[in-house]
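There is one chain below, alone, in structure tokens, taken in the form predicted on its own.
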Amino acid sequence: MELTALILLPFFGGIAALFAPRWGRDAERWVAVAALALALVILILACLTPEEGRWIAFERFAWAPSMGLQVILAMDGLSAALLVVSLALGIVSVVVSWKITEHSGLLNAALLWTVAASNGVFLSFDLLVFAFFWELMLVPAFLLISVWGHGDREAAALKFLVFNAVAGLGLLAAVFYLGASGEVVTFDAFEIAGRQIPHGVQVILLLGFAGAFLVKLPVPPLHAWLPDAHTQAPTAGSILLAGLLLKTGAYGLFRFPPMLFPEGFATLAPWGLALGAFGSIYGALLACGQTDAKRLVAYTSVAHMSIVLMGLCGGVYFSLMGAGVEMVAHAFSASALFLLIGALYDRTGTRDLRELGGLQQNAPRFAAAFAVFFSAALAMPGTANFLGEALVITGMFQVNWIFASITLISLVVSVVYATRLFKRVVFGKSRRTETLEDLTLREMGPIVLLAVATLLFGMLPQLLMGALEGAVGAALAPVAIP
């Protein structure tokens, strides 16, 4: 029952956090940290004692047999890596929100429920249960933006909800069709993967799945919700958006199209490559023109996740492995940049690059942290981001040299926006007269954790690549039977 616990612990921990403020000062925060830490320990123990075969752990039990509904949870190396990211970023989000006192019980509950729903997405192989967790993610994320956000937060939250809810309808329709089209009604992804679905039907159903995944990823022109959501969200909301919700879109594309619709995926993959190539350049160019630091990082996410899309649609070993590595690496680096920008905003009241500067003089820990994660955003050698993007580019050269060249051009553009952000924030003279407080010990903890992960997987690539081997092999050989 380890996998079930990874969903239920954050969920019931969230309910406990909701009522915990009446138990004493900071009780809701400690409850949230304890629930996530316990889930992380259970996950590590499960990974240390894997079952035989492809899956580290596998659970199946009936939920509503008369409806053909089961709970099927399976964890391989890809799921395990993303679950570690989910639980670790959940703890980081609680820590960075420690000083927020407005509705703090509901805030910590929303953070835990976002983690619980994401864990459900990363583990579920009953398609209706997967779709349930997919839609459930939207509720706590909507609350995080609309209640604790900044500026025009209600409009940003509504845009996030409308984009993702409408796209999710296509996923739901495809899931219902798949469940009802067999001899027996079932939503078991492994059983559906063994069916002979006509090619044209595969293409139509895949479009339903892909619409939901591409909005969440996101890639242009389906990305319009992301810059506003990131800009108006609180720091913890931005961390979970960049580190978790975007990764659920990439995870869905990694897992289900090759497994359920192999012929349809082969037909649509060239369009995915073209979309990814366009998004990598488009996101990088728009990032160069931003003056709001958060909005700039949001557009870099569009560029980097478009490279992930190219890796997924490349369909060869190196591109798929690169996409998996980049999903994890981007979760670390983007979350850390949003954390740093949020901490800077709390001190200065602005994210405008024209009003910032001088961190290397006034706040050396801030400057050092920005340097590490700017290097990751640039995919500098020694970082996990370099490993991911180098693998994708290698795979692209095996598929099509034009797409490989476009990916390289997007990396050149990334030098422009990353150095511009670094120069504006770290170098030059401070444009503010008041003394700027450097990073505190509480803020340094998450930063050190994310920096160690970024550098560790960059310096020792086999640690992460070894964990992803099984998932990459399954995506290359689509029909997976447990």
Given for the second form:
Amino acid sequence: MELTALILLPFFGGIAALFAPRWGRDAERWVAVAALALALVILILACLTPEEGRWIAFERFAWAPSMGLQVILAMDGLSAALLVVSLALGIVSVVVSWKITEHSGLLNAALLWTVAASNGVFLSFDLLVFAFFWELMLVPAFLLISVWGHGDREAAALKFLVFNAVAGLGLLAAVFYLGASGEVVTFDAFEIAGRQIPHGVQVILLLGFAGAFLVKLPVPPLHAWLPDAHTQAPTAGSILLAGLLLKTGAYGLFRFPPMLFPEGFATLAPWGLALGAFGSIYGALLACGQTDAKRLVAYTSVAHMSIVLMGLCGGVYFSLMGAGVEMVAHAFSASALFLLIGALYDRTGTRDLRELGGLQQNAPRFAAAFAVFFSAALAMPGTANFLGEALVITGMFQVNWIFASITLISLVVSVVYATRLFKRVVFGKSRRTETLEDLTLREMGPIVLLAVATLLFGMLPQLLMGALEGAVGAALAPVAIP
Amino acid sequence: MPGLLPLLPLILLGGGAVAAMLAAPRAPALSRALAALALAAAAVAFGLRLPAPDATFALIVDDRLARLAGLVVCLSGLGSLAFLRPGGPSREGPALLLLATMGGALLSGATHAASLLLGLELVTLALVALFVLPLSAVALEAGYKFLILGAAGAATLLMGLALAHAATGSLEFAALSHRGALVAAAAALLLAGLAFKMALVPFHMWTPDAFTGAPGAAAAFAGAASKVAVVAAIVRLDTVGPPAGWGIGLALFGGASILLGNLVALRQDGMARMLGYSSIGHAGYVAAVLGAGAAGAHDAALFYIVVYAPALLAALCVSTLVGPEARIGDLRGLVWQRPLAGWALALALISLAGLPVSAGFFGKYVIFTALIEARAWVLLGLALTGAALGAYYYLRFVAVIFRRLPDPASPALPGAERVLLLLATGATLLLGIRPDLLLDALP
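In place of the form predicted on its own, output the structure of the form predicted together with its partner chain.
The complete assembly is shown below, putting the previous chain first.
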């Protein structure tokens, strides 16, 4: 039952948070933190007592038997790592939006529901249930942007939703086809993985899956929703978008194409590599040209996730492992940057790089935090991001030296944008930051947590790599029926 | 008389209509209460008889399909009654609604041309009267259009039935499965007549006016209850003897409706108008699935239309509350001003858009799966396009509902509306989590 609890706890926690404001001051926030913390404890306990075989935990029960619908939840190291990320970022996002009083019941509910739905995505192996959670993610994230966002938030929210909902339809159609095309209606991914699907059909179905994943990832030219959504979203929304929702796209690509459509994946993987190569350069170059700090970080996400895509499509051990590590590392570093920029925006009312500066003199804690995550953004050795990107590049050299060189070039460009961000924000002088209040204790908590995670996995890579071993193996040699 | 037991719901509805009509001039409140009682009793009668053995009469049959459709029609009628504005010139409203419900219930069990026509006309004429009851110019226009188009539809239908009779000498549905040019022509005319009731392109012109001009409750009945009954009638025709060329016709109507309904809905800023055009699109999905003719097509069509009913009822109820002329901007911050109405509308729109956790997600599932089973790739493509467009225009409204507003000033909802919204929202959520409850109940 522990896997079900990981989904239902945040979900019902969200419903409780909706009604909690009438119970007392800050009750909805404490409810949210408690639900997530409890889920985190359950997750850790489950990881400490793993079951035999490929999965740390495995659950299967009927949902709507007459429709062929069952719940199959399975957790391996990859899922576990992403679940830790999701619950931790959930707590972080509740903490950073502590001061938002407007409709705070629904705010915390939306945060928890986003976490619940993405937990469902990370665990489900019944494809219809997977699609269910996939679509479910959109609604609370949409609310987060459109209700608590900045500027033209409704347009940004709608853009986010339409891009993802339309791409989701391809996934839905492919899933329904897989379910309906067997002898009995079933959406059991393990059973479908054992089927012989003609090559052409595999390619078409994979395009349906990949469309949804690539939009969520996102990779150019499917990324148009991301800069707006990230920029207009409230800090908590940006954290969950960058840390969680983008990872669901990467997770989907990691898990399902090699498992369900091995031959089709082999056909399309080179295109994925090309798309990833293009995206890594494109995202990095655009990041260099941004003046809005949040927009800049949004474009770096495009670049980093494109590198993840290359790793996933590389299909060799190192590239896959690198993609997995980078997914986790980027979740920590990108959400920390969004947190810092959000905190800066709350104080100065601007995210414009031309107007910021002087943190090093006026707010040393701010400056130090920026330094840590700036090094992560340019993949400085010692951070988990370095490990991820180094592994992807190593893998790329086994696949194709051209793609490997392109990744290297994108790393060089990442130095440019990261340095620019760092220089403009931390050094120099700015009227706006002269009376700046440094990071408060409540803000330091999440920052320290994320910094420790980034550095820990950078220094002790075995921690993370060991956990990902099983998933990487399965993506190399697909089909393992428990 | 046990032989009349299967007719009990019809008797209740008819008797209720007479009683409500008698009470209307003196005591409108009593008339309303009587109508609600009759509708509830008929719904219970349908519901209790669901597992009973089939009973066949000369003109109608009492089987699971008829009972389920009858139950949904009665519940939708009850839902429409909840937000039928009482008082004024619309004192006869409850009685008319009962008559329309009776027509729908009759239609659900029709196996014979006579009962089919009787049911359809009962619905149409009662609805025409309901449409014009506010006696405003827009209402009169809506009623007028509905009457003219309805009469044309009925005439087409009659002509079709006449041709069928000429060809086969029978007026039973089974006769339509004969082959021959005359029967084919009869089937085509019959289909056109039914397409009018389903509001399928090109017989859809009455819908937008009905949704904007007529009272919300009447539009809700036309959009939800009467469509459930017509889908039941089409399913029955299809089961007893699928007429020749029927599938292609339905597929064409369906495809055109999906495209046109969703494309036009995309450009609407008026809440009711958007719902009106999108309802054409939703009818299109059902027609497309029935036309594609997969093994599970009947279940899919019934599931979809039944799931559609509570969402449409809730949406139109809220639309009536904020004013039938409401534009998208008038819904600003509805969730904060009137929490129940706002949440109910948001969930209804999410369900219509086909997102979880709402019954609409599984509606999308059954439609897509049935089209895939039938290998109807063109229709599937159209349905995907329609769903993509729908996601946009529905959620545009959802975004506005949740817009931040400083002052939560909330006029309390009337009791009947409150109950309706709660029940409709509950049904949408329940079927979004346990869709098999409905799917297992389908015949």
